[in-house]
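Okay, so here's just one chain, in structure tokens, the form predicted on its own.
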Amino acid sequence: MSQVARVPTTRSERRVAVVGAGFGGLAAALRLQAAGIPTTLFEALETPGGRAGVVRTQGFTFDTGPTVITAPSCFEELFAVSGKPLRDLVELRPVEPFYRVQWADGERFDYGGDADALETEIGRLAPDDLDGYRRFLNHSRQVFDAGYPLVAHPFLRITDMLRVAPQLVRLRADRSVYHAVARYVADERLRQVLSFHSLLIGGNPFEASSIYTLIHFLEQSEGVHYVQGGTWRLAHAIADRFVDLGGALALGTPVRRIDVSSDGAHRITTDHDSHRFDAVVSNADVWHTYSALYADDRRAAVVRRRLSRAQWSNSLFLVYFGADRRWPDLAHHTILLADRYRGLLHEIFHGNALPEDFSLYLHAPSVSDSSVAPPGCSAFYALCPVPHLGNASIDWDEQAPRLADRILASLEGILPGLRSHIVVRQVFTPDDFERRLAAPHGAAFSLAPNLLQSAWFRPHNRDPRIPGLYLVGAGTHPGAGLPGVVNSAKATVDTLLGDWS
């Protein structure tokens, strides 16, 4: 990984300063440099990613954070502005099925690309759906050809609201993901595999609005990736080609804080030193941002006030493992449901206690790629939501390692003798979310993607009172994802740019 410490010194060009280096960070430096602005990247880890990090430990590789590509398409552009095709840097696998859905009945179901597959898995499980499940899809195609062009545009003012709600009023974005897909297929294992999604990005299928029903489309165009070697090797390309355009990454470097002078330029502090600049792109979270980089500007204040009474998305309980065998008839990526649904759900979003019961994602690389364990061995990580930090008092060094062992334990369903196979073994918390990631309450996907806390209700992309602060990234449109960020980078971009033509 290549690091650039240097900061740009030619006084006669504007320059800009992007703080933090997750994928939003990322994809906005690269366009920035691209487009001949020089720019510096700083990120308090030591390696960029952020969210999408590495942990590498007796020949396991494990990625930290997001691992499925739903939008290739998002990284061909990025690539392609910056000058070099995606394809020459990193290789996307794609996986197929695309989640196994499994419940504790044993009762699975494979959710994939193919039609013809996919409607003999509805007709199996569901055969009175499958007239409603081709209505669904058309209603998921009206809405992506409806709301995702919208995903790269900046709803800067109450106007750019206003031109697009009657289109949101026809597709009823009011509605829930959940009762969307209701009013199509009426079996509830069913509603479950076509309404899970909007967990990916942090909301709750109940409450999440019914725009995100897009996903589905999504998928079945672009497909369902893996990036050989981890999604981290995804962010690094990215960083490497910043560097190679000219761009400075200074990394192990936090921002302590940003001053907005007079003239309008802002003075970033550092551990060891401060830089001025034209401007910033602050990939932190919009709390961060707010609270502690731009704490002492009473500008910020008006923000402040409004995230404290915002909703937060859940946060994330992960377990990292390695094995010293292999399982056969094991799916890249397992979604195992517990028998409650809507109930678990209301207990991750607005309850006050560790849930009983528990529904995991099951990351399974291995079985798509054996770089990222020894010969004959396995990698894994299983993802548990749960409440955040501000809605549940949980005692996490107490609670990790009990729920860490009830979780594998749970695993042996579909990995039997897993437990007297594990050989390495790591956890990640809410409170590691909130203390290395310096994510609000350790929300794992910062505001949850509500109706009213999308699109012109969310955190803008260029703030209206401090100028010269943009913002990208999750808390900001339109919203959490990996698509989501990359396209918040496009918009900002294309914004700071417009403001400097």
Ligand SMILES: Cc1cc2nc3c(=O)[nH]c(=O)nc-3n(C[C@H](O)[C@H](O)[C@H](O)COP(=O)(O)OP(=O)(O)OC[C@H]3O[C@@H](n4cnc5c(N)ncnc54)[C@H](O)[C@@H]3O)c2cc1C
Given for the second form:
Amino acid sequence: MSQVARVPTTRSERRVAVVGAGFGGLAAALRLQAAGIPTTLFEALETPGGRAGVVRTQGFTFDTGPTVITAPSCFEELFAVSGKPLRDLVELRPVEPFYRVQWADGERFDYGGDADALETEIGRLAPDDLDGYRRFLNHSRQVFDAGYPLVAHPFLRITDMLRVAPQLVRLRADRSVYHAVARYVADERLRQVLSFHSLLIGGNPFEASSIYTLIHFLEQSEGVHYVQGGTWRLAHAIADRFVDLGGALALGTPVRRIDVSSDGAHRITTDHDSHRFDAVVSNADVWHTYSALYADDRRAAVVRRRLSRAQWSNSLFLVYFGADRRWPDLAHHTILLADRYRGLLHEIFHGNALPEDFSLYLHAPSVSDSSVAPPGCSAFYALCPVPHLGNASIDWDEQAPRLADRILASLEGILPGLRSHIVVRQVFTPDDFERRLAAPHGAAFSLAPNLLQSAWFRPHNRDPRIPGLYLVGAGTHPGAGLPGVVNSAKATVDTLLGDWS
Ligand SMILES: Cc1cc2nc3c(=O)[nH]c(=O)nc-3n(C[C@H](O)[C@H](O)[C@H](O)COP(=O)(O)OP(=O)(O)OC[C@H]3O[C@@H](n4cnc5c(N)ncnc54)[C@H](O)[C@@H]3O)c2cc1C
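What would the structure be for the form predicted in complex with this ligand, rather than the form predicted on its own?
Next comes the full complex, this chain leading.
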């Protein structure tokens, strides 16, 4: 008698695999499990979080990736869906100022959520732009009202795009973030303060769609927060909640390939065994999903061809370092801008070599959290945007120690005597993004968030050709950043549940 595979019919009989435990994969797995769907989460690394990893050494704790929580409400909603309030599991603390922006000549600007203090700072830096700033804030609110509801809305059909097209035209989404800001304020430094945000999600302010000016209003309305202990704790809290609800978490288990059988089942192969699932939600980078996981599926070739012409975000060079002293008057987040803005950004996004100069983001969590360093000590990381490996073939084994030395030397400007107090130092290079996180060209934020790579133009939350394949994370809609990938999980899981209902 021939064996006929039984097609599962009810939700609790059907099983889903999530590949990758970055924030997008974690949030998707938690939502699926909370909806009663038995879910298995496969993660290649030994810990959950993906880019939001942790390095613990000699009493120091370093977040490896995201440090700025801009939309706590999306995490509150995620935990509420799982049946437990976020506040019972992790502590989110407001950070003020949100960022200190400092230029090479020592001028600095504290950018925060206190409207009066912010206007005082603008009045000091660029008094003629106060009125323009108020109009920019109003513009940012309008973009937020029109654009933010779309972040958890999957763009699966061209009609989804056509429906919002008039709004995008009205908001001039074709303009870049910088050009939108420049319509309201004239001072070059204030333009930088109001436009650097798209860098947090891998977008060149001169190219990323002006839709991202909504970040300004988002920050002003929800604040900027820090996860007590580090962002990695939030990732672990989602993973723990997923397991509490009965989800299966397979850490240290890279998925090697996925084959779709004639009955539509997805067979996942790891180093040890293979498992059959009714659907797959891939949180691996989109390129890895289509070129490695579904390598033998001819339907994946269409996407591979498109992605081979895509523009990838920049990469990053990171130095995590601990010092045996503390410094007064330091901000939790400092953006150190070089003399060049547009020219340096052009070299980072399009150049074929390591630029001579650099801008930095300095994370100083010890300012708000004594648990991340031994008593009297400070934990830091310095983040330097650099070209991705597809544009610039830099020998990172050779360059990394030199660049780290130059970065630490330059930081002596705000951390006097730093180098003689460093007790721990580690780097993370574009090669590490490529090797450890399967990121194409070592791109830190997957596909660049340009208009023609956003919404319907971005790889869809549900693959249009391979039934049962869904995407979540930075490479699908709406894009990178923690609010982006957590909202992508909502869009993706709602789509999957809709398909199954
Ligand atoms: C240094 C840095 C700082 C950042 N700072 C901020 C910030 O302050 N605020 C903010 O909002 N955003 C920030 N971002 C962006 C944000 O961190 C990312 O966009 C987001 O974390 C990406 O999440 P993701 O769901 O796409 O998954 P990722 O974090 O990319 O995780 C994907 C996971 O898939 C796993 N995987 C891949 N292939 C396989 C396979 N075959 N089998 C099993 N597992 C696999 C990987 O190991 C990885 O764990 C930062 C990013 C970086 C790199």
